[in-house]
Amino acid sequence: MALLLRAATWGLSSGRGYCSRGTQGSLREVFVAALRAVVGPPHVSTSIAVREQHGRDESMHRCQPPDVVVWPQNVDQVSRLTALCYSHGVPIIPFGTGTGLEGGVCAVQGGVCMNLTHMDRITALNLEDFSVVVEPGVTRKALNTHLRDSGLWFPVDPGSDASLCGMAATGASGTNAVRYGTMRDNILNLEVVLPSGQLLHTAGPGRHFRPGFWPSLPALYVLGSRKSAAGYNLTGLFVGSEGTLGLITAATLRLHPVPEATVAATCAFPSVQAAVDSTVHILQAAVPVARIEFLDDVMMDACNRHSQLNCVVAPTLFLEFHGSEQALVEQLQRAEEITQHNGGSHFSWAKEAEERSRLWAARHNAWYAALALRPGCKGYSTDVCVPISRLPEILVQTKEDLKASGLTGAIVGHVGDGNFHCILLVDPEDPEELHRVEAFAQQLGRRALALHGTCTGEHGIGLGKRQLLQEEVGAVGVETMRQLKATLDPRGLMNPGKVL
């Protein structure tokens, strides 16, 4: 193996580059052989079908396949692969479940795609400290299945069964963010392979401090180290970095106690304004709601058809409450009073687990329900987030813009934390329609910025929102990010073309 690696180094270090002349994106066979020497031949593929599968996500961005796909089995292999690629100028693109929505896995310069799903161990579970360590192949559903009898769970739920380290890389959020926070609030430590192949533990090896506020957990349950003020927040630097600074190979996550009781509810409204006003009023009244999801009339119609629901076709809130039996009675009563004050009707409860699961499965399948509105077309999903006080304004305006655009689309969102999505259906063979979709998304992003919000609440920047990021953080912010990128990735090979 050592001889083969030296041969790969000799063949590629003479300034000829890693691509064969006349075959753009084709890695030299000696380099591919070096990859096989690290992970074994079964874990390397140059098949066009496999490469194309790894060159796209759920977004509208065109497929841009890597030159080769590699499946490392452990962090040592990731480190060796990264060092090998970096020393020869080969781009590196991390891949998890492929559920991203901003083209984050597109290999815009070719290179090596590292599929990390074979690293799927839960390596440590600290019940007393409410923490767990997972490798990048562990998905949120797999983790919660593992935790089923522990009395704990991991609540960050973006809808898709994404990999947890991928969720860290994109700074994911989800339906429970209003109570439990986003990935940024629930990551205690990250193990990251830097471009050089060096291994970094962002909070120190084995540490699982509790930085910041933990809203769902009473102080008497917080054991162990509560917080750390030791230097720069390196963990926060890599959350949301989208593979542009390093490869996340393990994440230490904060767990939460499973609530004693759970109740879901739905309520229909005469208008978008009424539904969103209710959201704001529920939060202002300090009702400790766990989830508040908004679905407009188009989305509700789609969910009724796709998931065999029988809900009123109107702007609707899906809510969920966690707590003791007594507390839930008070929460539901207060929430129902607020919704009725805003013209809400058909307020219904779902207490049984099966009924709640059916309701939330319909919400999680909203993407597929929307796609069914226009068979044969592709879905384009964009998201923004604004201060909760500006949510009614932007949602009402967005609904009007959607009607005026002539596009087929629906609105759905985690409105409890000011985040919502537009799912647009588009014919990819119609350039004019594609242009209108792009214009709509840009207008929505800029409206959110004008209201002191962000151009992306949870999807990330990827390929699609780089210009909006510059407008959001300004010239100094972008230049600071570029300097950080250049320091950690001076050759610009970590997921190139994304974010900046």
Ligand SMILES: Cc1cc2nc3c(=O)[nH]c(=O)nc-3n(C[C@H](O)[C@H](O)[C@H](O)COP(=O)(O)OP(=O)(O)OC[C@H]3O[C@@H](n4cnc5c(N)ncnc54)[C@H](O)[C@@H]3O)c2cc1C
The other form holds:
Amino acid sequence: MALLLRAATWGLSSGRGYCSRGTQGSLREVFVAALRAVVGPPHVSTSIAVREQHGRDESMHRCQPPDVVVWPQNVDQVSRLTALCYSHGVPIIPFGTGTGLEGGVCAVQGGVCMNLTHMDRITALNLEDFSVVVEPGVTRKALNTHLRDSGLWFPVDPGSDASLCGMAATGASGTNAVRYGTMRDNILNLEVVLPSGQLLHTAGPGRHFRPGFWPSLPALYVLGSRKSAAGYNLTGLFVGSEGTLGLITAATLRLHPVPEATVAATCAFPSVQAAVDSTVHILQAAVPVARIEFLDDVMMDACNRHSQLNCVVAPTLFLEFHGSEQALVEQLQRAEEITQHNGGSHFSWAKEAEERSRLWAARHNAWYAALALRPGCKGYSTDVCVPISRLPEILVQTKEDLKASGLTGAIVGHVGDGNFHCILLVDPEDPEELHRVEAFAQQLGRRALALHGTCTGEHGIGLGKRQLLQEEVGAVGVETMRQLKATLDPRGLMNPGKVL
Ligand SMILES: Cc1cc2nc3c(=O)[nH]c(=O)nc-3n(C[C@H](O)[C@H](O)[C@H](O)COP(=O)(O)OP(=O)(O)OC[C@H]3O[C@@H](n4cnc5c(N)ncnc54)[C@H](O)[C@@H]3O)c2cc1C
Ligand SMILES: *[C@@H]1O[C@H](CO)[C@@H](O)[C@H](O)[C@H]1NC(C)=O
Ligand SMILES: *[C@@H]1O[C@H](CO)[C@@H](O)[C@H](O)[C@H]1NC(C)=O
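Having gone through the form predicted on its own, I am curious about the other one (the form predicted in complex with the named molecule); can you provide its structure?
So here's everything in the complex, that chain up top.
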């Protein structure tokens, strides 16, 4: 409510100004000059083109651009900028790589957008402890390139080459989560600039403890066994906070040993049910699969065209196995038996690195392959996640609803986690179609909640899922979140209008 009122005052008195008190002109210049004094004149822009570029992500959410964009060069500058904005009552929007799918960087109330890409150091690589510290300008691919000859890698891989701190902010995951966990499981510490400008290390300065290394166990069994009983889990609070509680200026990440051998495989199925049943059976048989991704016939067709693959157009699983040569033979054999038992055919292996990367590049580009189905249209992605036992029914039902709706949509999912996306294509100029797409997404979100799942497995709440969040966590849950937010950000200036 307070936020709504504030938004109203803002809109009435200053339109798009920097200040809600109606002193627009003069304060505006004084304020921008103060920003320049912190970061240096070349690192501040008020040009409309630059602001518009920073006012949107990859989703179809649109609103006004920020009033000004700044490029801090280090954490001290972030801290000073934040304190400055806070004392002037100006909203702050952290900007990573803008690949978000929930409108997280939209400047709902205008304000200062912080493009954090100039802070791009990789420090404190610790090969014995399997940890590394990255600044917000470091992307997942840049980190893995840096690690190339170290024998270690970072497995969390959203389709885009997102910033790792942005991934922490949205609680991202990707195709490897079924074995290596999500961002949540792979963050040991976060350095955060709080709205007050103070610096917080969520696990304490410099700490990066993690469990011992048990190479014979799949990573899954190691997860969660890192020991610390030191009070509330502040790291967990900031993972998935979507820039609404503070700015993440460094993340200590947990690394993993590069597997001795890797094999990928694809397998086509006669029905959605058969593909998803196979997934459930593979997991129940405790095959330590590293990746298991589902693509429906529409998605498979789109990927064939967009990425020049040659797969059968049918419900398909993309799989990958990691381990010793000997373990792989066993895993593959077990998986092939299970898929055959479920009517799977065309089980084909890809052992060469080049072939595997082609397959996973196609999977990572599924979003763009889907967009190419209706050129000129925008994509709207759902992101539900359910307990694995409920996955077959929700997927089969969603596929039927999609057919009945007359909408164009493709289904692709990290089915090993119970998480899938329905990428719906919508003509942004057609409000009626947009309305139907939103209704479809809401209905799917509610179905997931009814099956004890969540409305978002990895993209976050952003602008579009706030109502669903309320239904998901309930009145007391939302009230507790509001109180936490009000404690850390009493003036409601950190990325306003998101999540709550
Ligand atoms: C082709 C494609 C495929 C994708 N596949 C996946 C996928 O498989 N899994 C998945 O999880 N996501 C996926 N995404 C979504 C997106 O990549 C993730 O949400 C990613 O984590 C966003 O990171 P970013 O740096 O681009 O964040 P941005 O889009 O810049 O920001 C996202 C949110 O985080 C906040 N934020 C960013 N940086 C910081 C910071 N340093 N401190 C505080 N807050 C911050 C922003 O304010 C905003 O609210 C995909 C997107 C695309 C376009
Ligand atoms: C953020 O800044 C970097 C470095 O200047 C630039 O390459 C990038 O395009 C900027 N982001 C946007 C959305 O303009
Ligand atoms: C705290 O939360 C982080 C992120 O969710 C997680 O990685 C870590 O294991 C948690 N720590 C404890 C002691 O539970």
